[in-house]
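Heads up, the chain below is alone and in the form predicted on its own; it's given as structure tokens.
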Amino acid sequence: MKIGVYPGTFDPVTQGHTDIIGRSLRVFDRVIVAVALNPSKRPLFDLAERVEMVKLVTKNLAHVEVEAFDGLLVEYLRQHTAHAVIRGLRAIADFEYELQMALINRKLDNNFETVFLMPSEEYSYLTSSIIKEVGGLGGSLKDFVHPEVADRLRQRLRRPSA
């Protein structure tokens, strides 16, 4: 069984993330979405809320598990007998950072591969940061995140429905 791990902060989880998870299931028998603590990013939602939201948007996807994650990614991969890290690439701007991360992970443990997947064109510009900005300014979130995620984001940002 081929296991892929899709790590990220998911603050909040977007349709782009969900698209990458679905695409990952074409390559892997099982996908673990590892929601990272990552306090250096100063997330809007706490870890438990982010895990809950990712579980919500993946509840109808068979062979997807969602867990909280903190620590060294290669250790997490070993613990879960995973075969690869899954990363989404939206644009060339993502590539340099993702390449650095893939190379450091390979240096730490060369038993794992990094698989880069492209999202659908309709999600290629989405980032969690942009979604928070749109939501904070009262813009419509309906094409960008699951309706429940949009509600939670608006509540957190204290904005009326859009």
Contents of the next structure:
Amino acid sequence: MKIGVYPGTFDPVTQGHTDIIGRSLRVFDRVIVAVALNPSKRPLFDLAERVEMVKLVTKNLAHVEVEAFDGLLVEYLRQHTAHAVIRGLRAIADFEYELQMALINRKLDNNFETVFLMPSEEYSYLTSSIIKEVGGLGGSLKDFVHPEVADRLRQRLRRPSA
Ligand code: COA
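Provide the structure of the form predicted together with coenzyme A (COA), given the form predicted on its own shown above.
Following is the full complex, with the preceding chain placed first.
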């Protein structure tokens, strides 16, 4: 039983994240999406809301669990007897940061690997910040996030329709 942990802030979860979760099920028997508290990013949605939205978009996927997480990632992997960290690699710009994270995690605990998956090209330019910006300016969110996530974003950003 190979267990992968997909960590992130998910503020909010996008179609790009969902694409990575789907792909990771081809590699792992069980995938745990670990929604990080990450106060340094000053998320728009609180942790419970972010967990709820990831649960919503993955509700039809068997073998996916969603949990809140705070603390050291390698400690979380140890606690969950996981084998690897899953990260999406969208563009060359992601590489340096991802390499740094993977190497720090390896230094902290050499028992885990980081597995990078490429999202579908249509999502390769997405970030949660850009979606919040588009939503805040009243742009259409339909190609980027689940409809219910779009509704919640609009409510939070107080835009009547987009
Ligand atoms: N589709 C769309 N967007 C994607 C994406 C995809 N496939 N993959 C990443 N992104 C976006 C995210 O939405 C996010 O956008 P934002 O910056 O606008 O919010 C950005 O790319 C990268 O963020 P994310 O994937 O959420 O990761 P993160 O950098 O916020 O999270 C943690 C990093 C939480 C995984 C990391 O800080 C961590 O492991 N923390 C635990 C503490 C620890 O162990 N630290 C030491 C090791 S680093």
